[in-house]
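Quick heads-up: it's one chain on its own, the form predicted alone, in structure tokens.
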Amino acid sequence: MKKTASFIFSPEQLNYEFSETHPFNQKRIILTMDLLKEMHSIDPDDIVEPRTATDEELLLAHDAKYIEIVKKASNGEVSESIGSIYGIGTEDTPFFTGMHDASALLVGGTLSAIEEVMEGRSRYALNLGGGLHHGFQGKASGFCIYNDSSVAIKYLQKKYGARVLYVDTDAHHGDGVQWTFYDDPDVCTFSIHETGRYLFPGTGNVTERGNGKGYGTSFNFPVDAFTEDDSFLHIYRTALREVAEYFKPDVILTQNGADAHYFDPLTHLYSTMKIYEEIPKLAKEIAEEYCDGRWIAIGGGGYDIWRVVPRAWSHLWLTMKSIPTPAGPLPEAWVKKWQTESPFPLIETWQDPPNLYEPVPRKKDIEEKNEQMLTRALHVIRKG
């Protein structure tokens, strides 16, 4: 019998972890399980073991003196200067032991949650190991050292012979996602992201539109800083709906980055608990509508583990198992077993407080800007 939805977890997939100081911190799934189980919405029967992504599959998007520098590096055999050349031992994206196998974990957890799904074992899958969507074909980039979304399509394409739509609302670009499948007709790359004129990585401007044959398969759609929830909100709707209509995939693979939150360290975005709530609802929607239901969610960026990252993610769960969006205080055990060790009081509530932040000064602006953005990034679809 067909699952509603899988969720895709073992705690090996916390071994991914560069230092204990590093921003990139994967105890936030453990966190967001939690408050699932809290809730009594997760059951044993839903968790999937991830399997670990094989040489072959990880070729698909990497080239093999990439992958054999990684493996070496995992047991202290590369140097910071070699590694720099490829993108490993650096400030970003430290050196760490076991990093291969880690990486690959996380690559095969994107896979499980595609079988999941293709395989008819579940109508929907979750990885939240998942969404490292700044690994190059090369070189690592971003916390990012193996790209588990390119890998996925690129398998999906293989495997299954699927177009496929790649939906990033992660606050920085999805910049390595994009130029593997930059000339590609068969798949869509679909980013909402901080405008890279103050963020990592400075692309994912609206002119990058595709090339040859896949021109008009590539989608930015870059926001002002200090953009808040109803014009980020708007954007999204607007655009996933029109996209999702000109390019008719078989298959939605979302990327869902917790980063353009207010409260994240590393952006400059005013978005608040609102966007969590939505982002995964449309993605569904479009799911049902275009693809026979098949939607594969990932994780990705998301830098406040404590106050924003788990109660993002577990819309992700709540939306595919049609459990209805909460309201009011989170469960009074998970806050007590958790505050001790935040370094901020959470928020004990699913939604963000009233008065979360100033007023922005410049809203209107923004919004105003924005819009004229998403006229511009759109344009491929309204001309014709």
The other form holds:
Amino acid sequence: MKKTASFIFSPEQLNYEFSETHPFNQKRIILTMDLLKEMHSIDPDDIVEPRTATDEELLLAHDAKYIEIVKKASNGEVSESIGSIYGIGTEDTPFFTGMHDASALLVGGTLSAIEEVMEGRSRYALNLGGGLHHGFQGKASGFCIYNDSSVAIKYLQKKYGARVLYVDTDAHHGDGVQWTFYDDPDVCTFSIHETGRYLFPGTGNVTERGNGKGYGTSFNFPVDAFTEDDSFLHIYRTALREVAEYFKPDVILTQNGADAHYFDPLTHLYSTMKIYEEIPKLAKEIAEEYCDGRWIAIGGGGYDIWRVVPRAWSHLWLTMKSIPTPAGPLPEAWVKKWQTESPFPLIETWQDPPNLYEPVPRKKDIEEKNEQMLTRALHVIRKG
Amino acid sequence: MLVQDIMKTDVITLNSTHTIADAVQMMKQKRIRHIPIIENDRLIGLVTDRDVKEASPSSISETSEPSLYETTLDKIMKTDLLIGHPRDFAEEAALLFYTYEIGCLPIVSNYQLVGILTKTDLLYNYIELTGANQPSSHIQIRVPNQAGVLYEVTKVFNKHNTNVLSVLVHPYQDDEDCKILAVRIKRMNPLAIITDLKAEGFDVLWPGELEMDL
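The form predicted alone done, now the form predicted together with its partner chain:
To see the whole picture, the full complex is given below, headed by that same chain.
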């Protein structure tokens, strides 16, 4: 019988670990799963073990030379100066033992998710271990070694001949995926993110629209620092509706970085849990409307792994399972279990408390700027 | 940086015996606005989209005169041209664009046309200089306008083994005692660097402080 949703997971996904103090921490996946378990929303039957991506699959989006270097670095055989040419062994993306295997497993997890959906075993699939959107063809960048989305989209094209809409709601621009498909008219990349004025990677301007035959299939929605829920959701909803109607995808891959939250230490957006309740709802709606339901969701950034990510990512799974958005207190057992490890007091309710932050003095300006940006970004498809 | 590093070398040209119709078609097809006119590889004139428009029949006039499109380019081309040399400095070329309000500069060496530089090329060059086309975080630091400060700041980047992609030094509003260092670093997580810069007493204009104060 076809499942409603598959949850891709194995404990080995946690092997993607740069160091104990590095902000990218896959323990988020355990925290999320545990929260869902306490909600009785996930069963052992829902879990699908990820496979590992083969070299041949990695080559769909990466250079042979780069893969070889990552393999060598896994055994400590690469010097810092050589590594830095390939973006590894840096403070952002340090070497670690077994880095090739750990990275290939995250890519394989996204491929497993795709197979679940495309082979008809499951309507939707979720791989929280994926979403490493900064990885480039020949180099690592911004905590990302192999780019699971790039490999997965190539795989979707090659094996299933699908037109793919990639939707990236991470607070950082989805640059690696965008550049991989910049010339390709059959892949549409959509990224809403904090503007690159301060934030890494700095790209993702509305003017980046694709190149050659791919012109008009890259969409960027850079929102100002301090953007709050209403403006963020307005941009997301308007843009995604119009882009989906314009591109008419066969399948949707969403990258769900959870780092646009006020608490996130790396970014400067002011959203609350509200956007993470809403983002998956529209993704699912669009998938149902255009893709006969085919929706694969993956993880991404998210650096407040205690107060933000578990709640935010739970909504992906709950939406897939059509479980109504919960309100009120989190399961007591979950709070009790993790409070001792968390460096901050946990938020103990599904919704954030009111007055999470001081009112933003430039709110009106920010909303107006975002609105202008939206008009510019959608101009190409609105003019008809 | 020299003009030869940033100019386009595959220049699209026409001869003086080509017609306005040829120029219009070429501009549309290649999405360009300037066509150097050459004779035996020598630059003899320049036709811009504005020259072409001025010489074309008006789209709102009732009497259309298609014969105007058959006018040869020698009748409308500019011959009193500013030109540049491939070994000119990019800054000198930029100054020409600004001073004379021109849109393109043909680049000539040994009497032959070897390249073309447009406003767009200069603008892209500026983007590259700022490092904004590469994955990076952007940090702005307000520093006292005195010797040795840049050295102290870069020591912090060095300590964190961080590749600096670009550094711009620009004035801080009207305050002559201060400068802004705008630095692009190849880092996704700049927090440790910002903490250290602050510990060294530097005034980091991170969004938290910068934008809220305005």
